[in-house]
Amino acid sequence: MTNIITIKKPTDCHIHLRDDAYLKRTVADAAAQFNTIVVMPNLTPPIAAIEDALSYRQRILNAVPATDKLNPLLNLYLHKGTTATLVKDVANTPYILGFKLYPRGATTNSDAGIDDISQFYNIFAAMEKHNVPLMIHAEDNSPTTDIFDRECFFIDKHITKLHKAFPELKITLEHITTKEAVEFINESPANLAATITAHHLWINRNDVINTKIKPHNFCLPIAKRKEHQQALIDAATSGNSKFFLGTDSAPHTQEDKETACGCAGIYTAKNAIELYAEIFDNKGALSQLEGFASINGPHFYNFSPANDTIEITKRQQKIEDKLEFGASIVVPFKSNEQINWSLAS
């Protein structure tokens, strides 16, 4: 039986840390455990130019602890202001490494998002030609479309018709939650690939919406049902490098997602790795797991795996109910409950 596992330092491939007040637990959090992070860009306002993005990225490091490090890269926000220009000088930019795209209202922060993906061909035309990647949310963001649905729809209606039209275009469907779309990555060539949380990985539709509602297991793209769970799972531990970690971690405070109309997100960051090494071991498939978390996502992105390595002990662990925000209590993922893996140090 493993009962220690020494893996390359992971890649968080989509991570929200927020910004002011909020960095210096979300990056200490991050810090802890990985070696690069993948910031999204939906503040208010968005991230959306090169000298934000680097402005931002200067306030990410600024709140490295000192006993850490870290290398924080970039997306910058699509946009009706989005040119063919400014994605030639991301392409050039250092830290910057894409653009992600928000249908507009379809999560946290995407007002400013897109409504109509064919407007915006001459961006991804820019972006085939210059190989800047395009990560999407894949969500219809109709209000007619069931919830449950708006993943397989997106797909279907957007991505299939986009990887047509562009071919050589980079593509990562973030925090996917079907499989659908586990089937639609495995059938893809290799320029498509997605990200997988560890909350997806743990929770079904069932652990939002029962006898109860649990607010702190809703987020966007919602869980599905059981089945779709394990397509997920069957995927992380594949060893199949078109998926790769993404937390998809953001921090909502416990007043925000306690009301009567509690908003979408899950903090998984202070134990991701922990959350996802319980999984692989539950499959049997620990041996996948460095592939997943530390590999496949840089060298997707064409970027170096870490050098540093971190330990993961198979020793129970109690989450912690609440994490101190400053002045705010942000409940994490299976807050007070019993994990069996821990960061050995």
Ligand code: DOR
The other form holds:
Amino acid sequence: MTNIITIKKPTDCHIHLRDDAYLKRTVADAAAQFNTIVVMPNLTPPIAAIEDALSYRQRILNAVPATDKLNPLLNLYLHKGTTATLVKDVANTPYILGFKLYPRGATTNSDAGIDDISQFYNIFAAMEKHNVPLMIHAEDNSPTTDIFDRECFFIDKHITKLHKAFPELKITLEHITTKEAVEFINESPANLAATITAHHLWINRNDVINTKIKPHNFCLPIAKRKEHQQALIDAATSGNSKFFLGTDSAPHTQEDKETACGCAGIYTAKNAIELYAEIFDNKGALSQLEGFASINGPHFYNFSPANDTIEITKRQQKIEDKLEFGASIVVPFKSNEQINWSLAS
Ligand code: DOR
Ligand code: ZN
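For comparison with the form predicted on its own, please write out the form predicted together with this ligand.
In what comes next, the whole complex appears, and the chain from above leads the way.
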């Protein structure tokens, strides 16, 4: 039985840090876990210009504790003002990885997102030409679409068409939640990949709504049936390099979650690699963890995996019940619960 593993320090290909006073919490947690992080641009206002991304990056770096280091990469928010020239400039700007596509209204801070994908074909053409990747929140949020069908509908309606029109465009389906998404990626060529969160490996929809409602397990895309959870576990642990770690760790204050109209997002950044390790261990697939967590993402986006390593040990830890978050509190995923793996300090 393996009780301790050493892996290259992981890369989180999808994380939300928020800004200003919140960076103290989110950046310190990310820096303890990750070598490189891909930071989402859904701030208010969105990070849509290179200068804004680079100054946000500097604020992130300023929040890295002296004992740690961290390489943040930024995504720009695709919106109606995005131009083909900007795409070309992104291709030539270090630390900016690509663009994030949010369907308008699909999730937190997506009001500036896009309504009609077909209007952006000149931008996708530039992205394909300059090898700039497109990260997609793949949910069709038309008012008539059931919340549990949003991912499948989006893939059927848009991704297949997009891939056909731009066969060389690098596309990442972010935080996939369905067996259909897994199958789609498995059947697609190497320029289509997917991130998988820790929480979608741990929970299914019964953990969100059951005889009780659990606001801290509510995120978007919402967790699906157990069979989908199982498909995600199989994909993450399979060794297929098109699946890689993206936590989608998204902090929201306790007040914003525990209310009549609570917002979507699960905070896993502080214990992410341990949460993944337990899933891989349960599946007898710890040998696949390093590929999934530390190599496949950097390889897909053409940057170097970490030289540093971390040790993860099979030692129980109790997840803290609450974490300081600016002047408020964030309740982490599995608050107050025991998990079986810990990050060696
Ligand atoms: O649950 C989510 N929260 N899903 C997302 O896609 C966005 C995120 C956030 O920004 O809070
Ligand atoms: Zn996200």
